[in-house]
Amino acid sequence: MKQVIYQQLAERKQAGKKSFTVLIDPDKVDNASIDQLVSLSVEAKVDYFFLGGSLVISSHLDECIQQIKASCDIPVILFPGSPSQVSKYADALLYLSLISGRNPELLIGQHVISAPFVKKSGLEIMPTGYMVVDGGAPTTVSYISNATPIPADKNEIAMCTAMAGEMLGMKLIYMDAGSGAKRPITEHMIEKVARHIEIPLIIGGGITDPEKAYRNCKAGADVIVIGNAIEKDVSLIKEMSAAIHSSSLVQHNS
């Protein structure tokens, strides 16, 4: 199985290079806004697009990806809210296992059902340990998953969960405070997790300003994902990108 994008992520981590990912919810964009988003992202040197949402209509997902791919060569990675959100037009898929929760459906159940379809898609599959952290507001993911998020101040729980995910064979750890989180994940928690795993660490949820994105990178995040803040103000892309990429010069002491 091809591992082109994962290899790139791993190499960027090794080199201390931080990556900026723009999260696009296909239900919240139209053709004109996609064009604007792609144009600004190319200009700002965005590294990846994550595409997904909680309730995506799959035909629109295909169209959305094709429109992005026609305008740029930024890799498109699926960040699915459900197993039905698979498109052969994307470059890769985050195969998410909700390791922070205790709902067996989202740990393995849905994967069993979707496995033949996912395999047939020909996408690069990236096994991802998905950890939801309490962001101070109920999120769609915590509601749909019926799983309690990791408390925001329980750094050791986050650390042990991430370590377990890595030892179980996950290739990425994705810590998410959820869309529109009131409180983003703390630098203390990011640092604690980053010091104890060797695989790339993705951080998202509630990051609304470049300073916070920079500090997250300094704490040990390898990939910063921003969606909601950009939906509200697309001009943030340039500043966010500059902050995240400039932090690549700051080596994380592991």
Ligand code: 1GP
Second form
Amino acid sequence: MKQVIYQQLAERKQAGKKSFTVLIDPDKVDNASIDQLVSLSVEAKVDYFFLGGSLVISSHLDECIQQIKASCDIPVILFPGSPSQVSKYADALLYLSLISGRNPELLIGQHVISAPFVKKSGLEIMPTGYMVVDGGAPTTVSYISNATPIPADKNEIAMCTAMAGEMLGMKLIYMDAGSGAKRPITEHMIEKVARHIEIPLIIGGGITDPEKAYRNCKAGADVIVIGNAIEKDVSLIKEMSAAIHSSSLVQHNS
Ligand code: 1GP
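Alternative state: the form predicted together with the ligand, after the form predicted alone:
Now the full complex is given, and it begins with the chain already shown.
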């Protein structure tokens, strides 16, 4: 199986380089906004695009990806809320298992149903332990997943969940307070988890200012995902990127 993007993520982690990911919700973009987003992202040296969401209503996922791929080299990684959000036009797929929840459908059930289709897609598959953390208000992901999020102050639960995910063979851990979370994940929790796993740690949900993104990286996040704040103000891309990359332990040239 392909491991090109994962290899790059792992190497970046090894080198202390932090990565910035812009989350694109296909429901919230059109041709013109994609063009603008892509050109600002190229300029700001965004590392990855995540595409998807807990609930996607529109049906232009393939077209969105093709439009992005036609105008830049930034890898497009699917972040699917359901198997219907798999597109062969992307570069890779976060193969998410909701390890913070106890809903068997999102731990393994939907994977079984979609396995032949996912395999046939030819996408690079990245097994990802997905952990939803309470962000202060119900988010789409917490409602749709029908699973209790990890309480925001239970750092040990987060740590043990991430450790279990890594030992089960997950290649990435993604801790998410949910899109538009009122309270993003604390640095204490990030630190606790980062100290106990060796695989790359992705953090997202409710990050709205560059200082918070910077602090998250310093606490141990390897990849920062931002969606909502950029939807509201696309010009934030530049500042966010600068903050995240400046937190790298080494010079960020790529
Ligand atoms: C949500 O982690 C992502 O799943 C990003 O969250 O939209 O709040 O930036 P925001």
